[in-house]
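Take a look at this one chain, the form predicted on its own, written out in structure tokens.
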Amino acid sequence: MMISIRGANTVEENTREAILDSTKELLQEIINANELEASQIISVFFTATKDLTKVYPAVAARDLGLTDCSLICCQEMYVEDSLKQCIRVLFHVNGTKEQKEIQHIYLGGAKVLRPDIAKPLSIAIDGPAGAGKSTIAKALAQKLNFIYVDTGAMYRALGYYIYHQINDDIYDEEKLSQYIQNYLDQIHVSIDYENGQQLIFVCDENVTSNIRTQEIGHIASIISANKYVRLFLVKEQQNLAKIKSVVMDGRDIGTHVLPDAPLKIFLTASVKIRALRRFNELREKNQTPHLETIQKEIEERDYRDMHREFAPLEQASDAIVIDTSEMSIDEVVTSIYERAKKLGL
């Protein structure tokens, strides 16, 4: 029986070392996947996108010692805003398998070509307020091209809304459990995409752009201490990491949010640090922060999240630590993209 296995994968750099490091291991994984033997294989054709030119992707398959079957290389359909530095391939094979339990493998990028096949992969950070955790998980997320998700945006937009609902009560833990337990359920959270940018929604309302403030950062950490509104977003969260494949930052993510996340990080810096990062991201906004005070509500904010009684912030047993004190935000990501890769997300 001559059956057909198709495969993808994505390449870093137009460098011949690339391309047929790329190769090979979608070959490799074909071929594991499907539990192939090299006299079995009756052909394969190659496809590559037009910004590989620097080696032809057969010459993998003959290092891997695939010498006796045909192979053939060919440009891909150029198509507007499509995958970039991707390779792809038909194999042609005899066996006893039928079509249908044959395993079709795509690789890093290339995943999202066959998202109903390819299993959603996810990464989690997490860290005190201040590590880098939001900017460094987007960056990661679009080198991977997986989704963004900024659990703690969820937080500060559920208590924006919250606290346009009860104003100072907010700040007495009776008087916002009773609002919680009575009206959380009558609210809806929500993430979309523009252009690439995530927006935070809560019940149909764009708050994206209001929730970036000290205060609301204050009144996120009260909010999360409670533990149906924890239950509450965590839901939301777990099912988007369902479906897609996600890089997930927040403070109890690899321990409570996503536990089975192949990949955990935990992201630290000095307070001094995280306050003087905070105290000059409020300057560009146009705000008139002190830092002394910035410090100070930060040593408080890390004290309540590790000391809350649900899913305090903590490392993960199996946590990979980055301190990020004094390292850019290309390193750390750069650092995290090649453990990922290594992992083969």
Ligand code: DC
Contents of the next structure:
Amino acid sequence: MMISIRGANTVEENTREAILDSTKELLQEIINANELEASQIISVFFTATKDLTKVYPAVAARDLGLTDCSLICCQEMYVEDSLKQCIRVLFHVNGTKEQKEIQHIYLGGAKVLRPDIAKPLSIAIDGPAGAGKSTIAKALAQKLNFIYVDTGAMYRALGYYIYHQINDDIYDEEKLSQYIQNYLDQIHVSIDYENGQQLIFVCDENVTSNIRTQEIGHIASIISANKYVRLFLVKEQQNLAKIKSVVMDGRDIGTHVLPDAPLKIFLTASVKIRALRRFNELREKNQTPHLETIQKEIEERDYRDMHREFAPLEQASDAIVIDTSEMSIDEVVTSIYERAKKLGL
Ligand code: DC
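Return the structure block for the form predicted in complex with this ligand; the form predicted on its own was the one displayed.
Next comes the full complex, this chain leading.
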């Protein structure tokens, strides 16, 4: 029976090497995913967008040993604002499978062409306060065209809300648990985006501008140790990652929220550097912080986050550790981006 298989991949730059690498990656993935033997392949039709000019992509097929099948390359019809630097393929194959069992393969930036079949991808970034998680995760998400999910903001928002309901009872473990068990099904924490910025709502109240203080950070750290709070927010976070490709940052993303994430990063930096970063951040927001107090608070927060009973801050065994103390933001983003690209994210 004759079947056809489609696929596409994007190319980083218009060079012979990049075009052949992307094409080989695509062909190999199609062959592996559909368990094809070279002898089954009748023909492969290639198109390239008009910005790829350095080599015929069919050369990659010959390099892979597809010597008997018919190959041809054409330029893809130019459509304004369409995906750039893209190679598309159409295989015709003598198959043993039915057409509906076929896996069409879309890689790299070409995933946007078939959102109906693209599985959401996720990158987990964990680490202690001030390691640079949110700045780096945000920049990385933008570069990869993923959604950035700041889970710390979810704990902060919930902390802000609960504190306004029960005040200092949040410090009483029993009263906090009781409140949460009684009211959690009436609380809704949601995320939205405006001009690329994450907005956070609790029960439809936009609390984005209220949660970035040391006090709310402290409250978030207290309530985040509570098992019921965590179960509630982890579910919300997992639901987000089911529908969108995300870069998610937090403390337990690689270990609990997204244990199957294909790329896990654990960012760290010395306490001194982290305190200094927080200090500068607060000063930029016209607050009047005290460096030693911040350092002490960070040490306390690290201890609480690492020693809580349920889902403590810890490095996933398959996470890559990056110490950001001596690195610029750009260096860290580029190093994670390159790893993501190698994994085909
Ligand atoms: O990253 P941040 O400072 O905005 O986080 C605030 C607090 O929330 C932090 O003390 C630990 C907690 N948190 C958590 O326990 N798990 C997460 N996934 C994210 C944050």
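Superpose the two forms; the largest set of C-alphas matching within 1.5 Å is the rigid core. Positions refer to the first chain, counted from 1. Here the structure is a predicted model, which means the values were calculated and not measured.
Shown in the overlay between these two forms, fitted on the rigid core, is a CA shift at residue 274 smaller than 2 Å. After superposition on the rigid core, displacement of the C-alpha of residue 40 between these two forms amounts to 2 Å or more. Once both forms are fitted on their core, the CA shift for residue 335 between these two forms remains under 2 Å.
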